[in-house]
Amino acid sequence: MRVPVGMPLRESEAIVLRTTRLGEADKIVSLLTRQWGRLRAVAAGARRPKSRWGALFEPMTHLRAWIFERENRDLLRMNSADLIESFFDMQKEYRIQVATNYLGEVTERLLPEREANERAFRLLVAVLKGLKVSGEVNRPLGYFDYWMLKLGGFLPDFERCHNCGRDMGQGAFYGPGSEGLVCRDCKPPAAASPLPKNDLRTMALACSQPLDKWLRTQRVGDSIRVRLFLEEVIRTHAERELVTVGMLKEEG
């Protein structure tokens, strides 16, 4: 396809976050690209029964996309795409599907459009591979939450109270809308059960290594309590309810 003058063609690896309908035949594809961050592009004819795009735009598909800008328009236009890796089959299991929906929703809420963030892209790919290989939800999502907050500059201090700055002792607390952990003296009325300091240190240590290495190690304890806290911090910074958080809780 010939690219019009003044509309540069862009090539990048990308992960499909979600799609929405556009008219009777097209789709708007929300992508996290390796080179240019989060983008939205129109895929012409993607809703037609015999579309040339096939299943390329299933959520969380890893592809190589060729996209060009359209003059004076916010939406880009998808020129072509090649499959790198599909994560579709693993989503036949409902809890994995919910987990991948969560990844897409958080990525869209926390990352601004058209701001390059290669580390976030590599994180998303690593977490998808972790879900695919292990079939486990908790540790991949905990790893994702930890690093999304760290990359955004929102990761709370695990050692000192967010309010008074003192050491939190052996247990830390948080409540709805929390941006950080607080000590027993500063805990809010609606505080959740205390998070043991050892659990927090274990999570920080685990997330200091590649996810695939953590998943290969013998599972010691359960990091779900720390993950739920990190989800609460993400909800706070997203500044709106995340639909998938409730779905994850229903799944346990």
The other form holds:
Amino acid sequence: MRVPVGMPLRESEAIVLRTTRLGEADKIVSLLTRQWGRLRAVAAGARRPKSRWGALFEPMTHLRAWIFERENRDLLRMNSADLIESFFDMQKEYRIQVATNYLGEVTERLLPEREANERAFRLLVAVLKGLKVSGEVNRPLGYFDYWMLKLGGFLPDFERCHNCGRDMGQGAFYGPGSEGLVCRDCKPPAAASPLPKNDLRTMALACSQPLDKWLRTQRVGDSIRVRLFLEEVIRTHAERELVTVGMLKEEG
Amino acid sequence: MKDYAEPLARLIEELKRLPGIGQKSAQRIAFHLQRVPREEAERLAAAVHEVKDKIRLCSRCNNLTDRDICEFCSDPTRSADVICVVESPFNVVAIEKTREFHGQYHVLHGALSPLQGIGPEQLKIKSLLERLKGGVKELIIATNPNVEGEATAIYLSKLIKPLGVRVTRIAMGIPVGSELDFADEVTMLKAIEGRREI
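Swap state to the form predicted in complex with its partner chain from the form predicted on its own:
What follows is the whole complex; the chain from before opens it.
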């Protein structure tokens, strides 16, 4: 393929995070690419009924994309794309749709544009596969939250108080806007009920293995409470309310 | 120095707010409106006013109408046994073009889209459930064939099937007049899943 001068061609695996309408027939596709990080590109004609793109740009589709970059233009241009794996069918379930939208929203909020992060890309692919295979929301999202925070360097200490640095004993607390867990003495007034240390340890242990391996085992401990805490930390670092968090709570 | 006289600049700014209208198109339309006879420009302004004053939602199906009950709901020749559920009033027009559907409509005004903050509460689902109490036999779900439309369709079917109403979904697959070679894997799969005996 001939690449026009001044218009470098990029080829990369990518996950579609979300799409927005552009003009009469086009779409702006927000992508997390394996090699180039988060990008936004225009897919011309993607909304036409006879479009060659078809279902490629549905949220969370894993594809191989060929993208042109044009000088002095913020938006890139998608030249071609091939499907690697579709996650269309699993999102028929509303609670899975809410979960995948949460993945997309957190990825867009926490990862800066045009900064390669291959580990985040691999994490997203693994979590999507986990959702697809298990049909379960809690453990895949907990795994995603844990590793997104860890990759960003924001993962709180599960053993020591964020405030005073002492061992938290058997119960750890957090409240709205928390960046970490605190001990009983430092507990904020609006703190939720304590997170048992055992749950935190179980979560850390579970997240130290591949997600598919964790999903093959029986559930141990109550990971949902730890997940809610990790979600709170993500909200704090996103510095903006996440639309999908409330909906996740409604769906249990 | 300003590029345009203040009233013209304001008109261009207002036109740019319209969907699909950029700076160039806005300039072209504004200069055109300045050139046309006054009556023509006033007809346009009056039409905009009339739409804002008279158009509202049908109290039964939520389609756009200038009466309390829209023409589809009040037409005695249309069957009230079958309701076609669509996302927007545009979709009603698309289905009407086929001239093959003789039932009534229900407009949801959106589809489930968590990223845009649209959950079941934001859609016109309660009024649909009310309508089903009137002895509806079939509900055709014609939401868009994308993730949001599919999730909405499945959500509605789970809600409505237990009420004893037949729930069907419009087919997905290869567009008429295109070629199989150009179909992507997901569309092809949907076409095979939705095959029918001939």
